[in-house]
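The chain below stands alone, shown as structure tokens; this is the form predicted alone.
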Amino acid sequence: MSAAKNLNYEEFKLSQETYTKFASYIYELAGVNLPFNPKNEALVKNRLAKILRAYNKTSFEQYWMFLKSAGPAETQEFISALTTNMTSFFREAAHFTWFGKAVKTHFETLYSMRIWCAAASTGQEPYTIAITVCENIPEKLRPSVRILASDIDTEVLKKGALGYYKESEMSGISKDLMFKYFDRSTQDGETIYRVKDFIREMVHFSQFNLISEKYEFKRPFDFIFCRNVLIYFDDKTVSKVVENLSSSLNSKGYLLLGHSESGNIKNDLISPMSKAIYQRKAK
């Protein structure tokens, strides 16, 4: 990509036409909603702005002109740009307690687990989930554990695939569990950590587009982690997403969803179970 020249993008117009235009192409590509207001006119326009200044576009018309014949690469940079990636380390701690828990009860009769974490972004979560599972079984159970983390954006899972955080994006674990599960390391003059080689070697990156028409994988999972990304949906998609999220499920497996996005959450195949739980009905 070129540099861009002294262009002021900040007074830049985004017309409501144009507008609609990404908005119908995020939904088309990624099922996020995105209706016409003031706040989300100004995160559109302020997001998709740096890409024009990287391409040396002069109007949002004509990067939507651009964008139209452009390939998967520009594609995927249109995607990245429009969908949020917000992560911590045991974001929603009680789900994690529970989980400790739950992932104890499986193995008392059952000898393998399979888990996806379904919005894995950066790698904070997925890799939570992997220390969760650590603490609370054998380490000879370890090779029979295996977690799919997957995303839309192929940018964070290469940087959740890498393993390595800066300071500021340890927050939410304990010191204890960062000198356990993480080495340190000094860059540039700032601390680095990086995920040890154990756990990273239970995570496996895959992009995934949760609106996809059907789920096809070889084997149902054990535990579902799809946490705050149903927000960014309509109630149409977010119901096509828990059908098949609920139908990846084993028997009597469990689907954790975001704190704030459960409340209305119907699907014959699942049954609540506890604050954002539930559980797959024996089939």
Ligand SMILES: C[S@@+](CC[C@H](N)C(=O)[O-])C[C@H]1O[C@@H](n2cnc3c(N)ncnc32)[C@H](O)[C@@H]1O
Contents of the next structure:
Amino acid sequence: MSAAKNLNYEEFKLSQETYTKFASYIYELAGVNLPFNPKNEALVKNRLAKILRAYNKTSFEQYWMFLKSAGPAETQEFISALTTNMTSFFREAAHFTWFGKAVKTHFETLYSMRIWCAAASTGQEPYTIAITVCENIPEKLRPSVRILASDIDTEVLKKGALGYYKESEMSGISKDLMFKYFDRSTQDGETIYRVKDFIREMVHFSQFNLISEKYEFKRPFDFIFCRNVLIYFDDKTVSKVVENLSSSLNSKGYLLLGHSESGNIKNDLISPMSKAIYQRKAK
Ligand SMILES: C[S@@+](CC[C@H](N)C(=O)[O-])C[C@H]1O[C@@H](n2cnc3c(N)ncnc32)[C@H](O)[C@@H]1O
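What I would like now is the form predicted in complex with this ligand, since the data block earlier showed the form predicted alone; can you produce it?
Following is the full complex, with the preceding chain placed first.
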């Protein structure tokens, strides 16, 4: 182990001035708002310390100088470190009970379905969407369902696309669904679950930054899940993102936000339906 890896990073002070440089940069890159307070200071310090260690940097200021002239891979690593990827299967489960019924209703009159999971993290959410679709439509309709799973963090997208999960990452899913939609194997004495091929094939993983100026998709979506990411944005960014998401919906398409995020969402294109669910007004 190198000398730098043995250093105790608690000894290094993160000055408010350097903190502000990191916070402004992650805001510029991802819209993530980290105002200076003890909790955020500890978060930035802990998460960036791991990168400091990896690059043998001995101060946060030295890492900042490096980051300013770094290439895309190092910038991506910085984004990855300061975004929070917590997720689980069937998180905020009431949404999936609603979604299962909405899927059935959709196919009563339409023949295809486009879904976007816009902050997909390590894949548990888009796979929950795919499983819910499969539980509610006949097998022959599966090829007409497309699910785009995007995130700003390419590390989580790689994991999502592979679709391997440890036992500890399987919370939220019933034994019955686990058996139906996952293959089980053992690696080094540990049980590993892999999402079955036909489910993985329904989901396409791709990087997308929600703070992009304009969203340009060839065709609008019938359902957009953008859950538990707006909490990291300030009000100005939330309104812009909600405007762009709403514009990316089909007439009468649905936008699902996180349960704690729907408090003061106001946009003329959408109407509230039920808890954290909005519907695009008829075009
Ligand atoms: C807490 S996770 C939520 C995951 C999932 N939607 C859920 O509800 O379980 C938030 C995700 O948002 C992503 N994220 C943060 N800023 C983003 C941005 N500007 N564009 C796209 N994704 C972003 C993070 O990388 C992270 O994976």
